[in-house]
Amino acid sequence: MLHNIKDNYITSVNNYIKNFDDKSFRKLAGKDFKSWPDPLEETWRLSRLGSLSRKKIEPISLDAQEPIMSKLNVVGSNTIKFINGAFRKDMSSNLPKGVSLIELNESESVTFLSKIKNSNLKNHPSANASLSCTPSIVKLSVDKNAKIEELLEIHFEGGVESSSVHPVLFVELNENSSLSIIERFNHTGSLIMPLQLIEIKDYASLNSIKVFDDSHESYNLAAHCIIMSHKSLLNSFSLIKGSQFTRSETHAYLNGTNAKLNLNGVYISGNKQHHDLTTAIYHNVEECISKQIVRGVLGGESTGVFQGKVKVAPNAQKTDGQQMSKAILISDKASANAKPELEIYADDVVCAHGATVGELDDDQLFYLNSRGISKDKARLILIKAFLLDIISESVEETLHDFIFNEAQSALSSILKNEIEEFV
C-alpha cells in the first residue's frame, strides 16, 4: 500500500504528459521520471524525501496564472517575473539592451533536454519532473561583450497547496559578456522544483544571488547545472531561509582552461525545517580554480545539510578547489551535517575541505561578558560577525546591505526562541 501512494506523484506527471506528443521533449523527459531517490541512494542518505512522496501532490494547471502581489525589487533593478512556473511578460519590465528573452520551441527544448541529460541531473526529480510539466523552457541571453551594468531581478512566484510548480530558466551568457542576476523564491504551493542551466561562455562573467524564502509548508528541490569555458567567471551565492524543506543542488563543470568558480551559500534554519546545500564540482581541463564556503545557523530542531564534492580529471593539471563548511548550533535539538569530498585523479593540483560544527566559542564570548556585554546580544553579536563575513566576502557591495538584512530577518525569527534578549 506505501508504494502505492509512493507512486501517486509519478502517476499524475504521468497523467499530465499523456497527450503530448511520443517525440516532445516533455515525453522524452517523463520516461526517466520512474520514482523519488531512494533514502538508501548516498547523495540523498542526509535529505530524504519520504513525507515528500506520501504527500498527494500534482502538476499546476497552465491556466492557474492570476496576479500575485510581489515583494518590492531591489532598488534599480529590472525584473522578470514567473508566476506559477510560467513566465509572465506582462508583469515584467523592458529588458536592458544586450539582453534577450524567449520561450524555446519544441527543437530547441529537445536541445536542452538533452543537455540536462549528458549532466549528472539526469536522474534528478526536478530535472525529470520539470521537463515533463514545466509551462515552456525561457532562454535569458546575453549579446556577445555586452557588459549589462543594471541588476536583473528574477521573481518565482505562485504555487497552490496541493501542486508542484516547475520553473526551467536557460541563462546564456556569449562570449565576453557580464551581467548580474538576483533570483527571490517566493512560493506558497507544496512542491517547488526550479530547473536551471547556466553556460558561460570564453571570458564571459556572471554574478549570481539565490534567495530561497517559500512559504514554511513548501518543498524546494532545485537544481542547477553549470557548464563554464576558457577564462569564464562565476561567483555565486545562496541564502536559503524559508520552506518546510530546501535542496539546492548544483552541478558545475568546468571545461575551460583558466576558469574560475566561486560558489558560496548561507542557510539559516529553524523550528523543524531542513535546508540543504548539495554541491559537485567537475575540473575538467587544467589550470581552473574554484573556491566554496558555506555556513549555517541552526536553531529549534532544524537540520542541516552540506555535501561537496570536487571531482580532478586525469588531465586537469594545475586544479586548485578548495571547500570549508562550517555550522553553528544555537539549540541542543538542532543537527547538522556536512559531507566534503575529493576525487583526484591528476596530481599537480592543490585541492583541499574542511568542515565544522559546533556552538559558538566559550572564549569569545567570555571576551564580550567580560565587556559588560550580556550574554545573549553576544550571542548575537557573534552570530551576525559570523553571517557578515561570508556575506561581505561573497556578494558585491551594492548588494551587501540587502543580503544582510535578508539574513537577519531569518535570524530574528529562529534566535526569539533561543535567546531571551534578543535585540
Second form
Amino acid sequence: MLHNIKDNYITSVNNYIKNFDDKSFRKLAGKDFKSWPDPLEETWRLSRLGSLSRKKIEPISLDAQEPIMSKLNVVGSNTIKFINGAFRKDMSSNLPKGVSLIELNESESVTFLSKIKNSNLKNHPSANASLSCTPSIVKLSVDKNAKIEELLEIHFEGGVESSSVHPVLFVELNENSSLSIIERFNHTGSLIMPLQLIEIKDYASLNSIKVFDDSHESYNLAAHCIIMSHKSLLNSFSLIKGSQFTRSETHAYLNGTNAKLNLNGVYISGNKQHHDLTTAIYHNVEECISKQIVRGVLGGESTGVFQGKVKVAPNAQKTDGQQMSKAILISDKASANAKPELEIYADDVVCAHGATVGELDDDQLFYLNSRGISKDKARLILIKAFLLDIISESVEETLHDFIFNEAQSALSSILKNEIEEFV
Amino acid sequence: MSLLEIKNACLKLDNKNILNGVSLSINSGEVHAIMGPNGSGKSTLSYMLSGRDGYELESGEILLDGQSLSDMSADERARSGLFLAFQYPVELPGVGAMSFLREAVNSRRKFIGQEEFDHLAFVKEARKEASKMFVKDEMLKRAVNVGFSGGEKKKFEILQMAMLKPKVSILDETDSGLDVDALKIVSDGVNAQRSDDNAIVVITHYQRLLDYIVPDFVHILSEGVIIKSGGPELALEVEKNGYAGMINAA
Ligand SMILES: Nc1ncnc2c1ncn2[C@@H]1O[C@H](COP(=O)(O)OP(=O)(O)O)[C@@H](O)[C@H]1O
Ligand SMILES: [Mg+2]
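The form predicted in complex with the partner chain is what I need now, so please give it after the form predicted on its own.
Complete assembly follows, chain above in first position.
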C-alpha cells in the first residue's frame, strides 16, 4: 500500500529538486530518499502510513497562497513565524539581545545535513523529504553566556490540502546560555514534516514546549535530533492533540558528562486519531541523567503509541535512566501500545522503566463516589488530575495554565462523547 | 424508626460467602462499635453499606432513614448522608485536597437543598474545621492523601466527616496506624460530631480506640455474622480474653 506514496511522492520530491545543481544539499538529501518506511520495519510497525499512501501529495509550492491565519493567543514575548514551512521575517518580532536567527547558506546547510545523516534520523522520511524541499534551514542561536529571560514563541502554520510542508530548524545554545521556547504547530495542510536539530553546548540549558495541534485532516511526522554536551540541561515537554496522525520522533544523544534530559509528553486522542511519541535516548558517556514521563488519554476509536528506547554505551557508567508511560483508555474502542526498550552495555547504571495501559483506578473512583461525587464527575476529576500532575511537573509555572487549558480543550472534545454529564 | 437498619445481609465475593446474615439496628444519637478479627468481614460490611460496585447484597436489606439503599449508587448514598472513613484512604495525585473537599461538600449541600459554598467562603470554612483537627493549611494545598503520613490521612478522613455532616458515619479501623497523640486528636474530632441527629459505627480490631470513643453498643463480628452484642464491657472482654474464646463459645 505504501507504494503509492513512494512512487508518487518521491517522484514529486525529485521533480521539486530538479532545479537545483548536483551539489546542492537538497540533491544530496534527495539521493537517499528512496523509500518510505516499510510497514514491517520495527519502529513503524505500530504507526502505519497506509492511509497517507492513498493520498496524492506534493511538496508545497513556494508561491502557495497565504493561508488564513489561525488566531493563536500568544503567550511568549517574541513570536517567530513559519508559514508553509518558510521563515517569515516580515511576520516575526524582533529577537531579544543574545539571540540571532539566520537562514543557512549552501555550505552551512551541507554541514547541517551531514549532522542529520550521522544520526539515526538518516532514514526518517521527514529528514530526507524536508532537507530536499525546505525553503531554507533556519538557525536560531543563543550567544555564549546569554541568559534569555523572554519566552520565545514559534508558530508553524499554513499548509494547503494535498501538500507537504517542510520547516527545518536548527536550535543552537552556546556555552552557558539559557533559553525557553514554546513551539506550536497549527497547520491545515495534509502532511507536515518538521525537522529539527537541537544542540546544547556545555552548561547551557533549554526549556522546550511543543504543542502539536494541526487540523484534523493533517499528518505530522516531526523528527528531532538532540545533541547534549557536558552539564547541559534540556526540559522538553510535548503535547500532542491535533491532526489525524501525529508521530513525534526524537533521538537524543547525551554526549557530554553530567548532561540532564527530561523528555516528557502527553497525548490526548479522540475519534480516529493516531498519536505516536517515539524516542531514543543514547547515553554515550558517564553520569548523565534522563527522565521520561509519558501519559496518554484516549477516547473514541483513537490509537496511541509510545516507543521509548534507552541505550547505554559500555563506557556510560553511572547512568540514571528512568522512563514511565501510562495511557488511560476512556472508551472501549480506543487502544494504546507502549514499547519500552532498554539496551544496556554498561554495568554500573540505574535504569527503570514501567508502562501501563488501562482504565481509571477503581479505588480512586470509589473514593470519590463515596464522597458524593458522581461517577462521571469522578472520571473527569481523575483524568484532569492525571494530566495536571505531569503538566505541573514538566512545565514552568508561568505556563501551567496555558498548557493545561490547551490540554483541557482537547479533553473536552473527546469527553463530550464519553461522559454524559460533561461540564 | 432506626436511622440505619441492616436486615440479614448476605454477600459473596468471588463466590465466597463473606457476610452471612448480618443484622443491626442503629438509632439516632448512638455509637456502635463493630469488633472482629482480621478477615471477619468488617471492611466488606463497610463497602457494602457505602455501595461499592461488586459489593451488592446477595440477600437482605439496608435502610437509611427508612429508605432502601439497594438501588442507590455509592455517590447517591453519600449525598443522602452516609459516610465511610476508609481503613486505607486512597491517594489522588493531581487532585487538590481543598477542591476535593469543596466538590464533596457542595454535592452533599446541593442534595439537601443548602446553598453551595463559593470558593472563598469554602476556604474559610475548611480552614476553620481543619484547625480543630490540627490539620495544617499547607496540607490542604497538597493532593489528596499524597505524601500524607498515616496520621494525616486519618485526620483528613475525619475532617471530611466533620464537613459533610453525615447522618451515619462508618469509621473503618480509623485507629490503625495512629500514635497516641494522633489517636487522641482523631477521637476528639469524632466525639465532637456525636449528636442526637446522627449515628456512628466504629469498626475496630482493638479495644484501644473505644477508650477514646466510648460506644453505646458493641458487636462482635466473626466470619460474616454478629456472634455477640452488648455494652462497652464486651470490648474489655475481647481485650482480656481475645476473640478466640468468644468465637468458640458462640
Ligand atoms: N475482592 C475480594 N474477593 C474475594 N475475597 C475477598 C475480597 N476482599 C476481601 N475478601 C475476603 O473477605 C474476607 C473479609 O475481608 P475484610 O472485609 O477485608 O475483613 P476485615 O476488614 O474484617 O479484616 C477475607 O477473608 C478476605 O480475604
Ligand atoms: Mg478491614
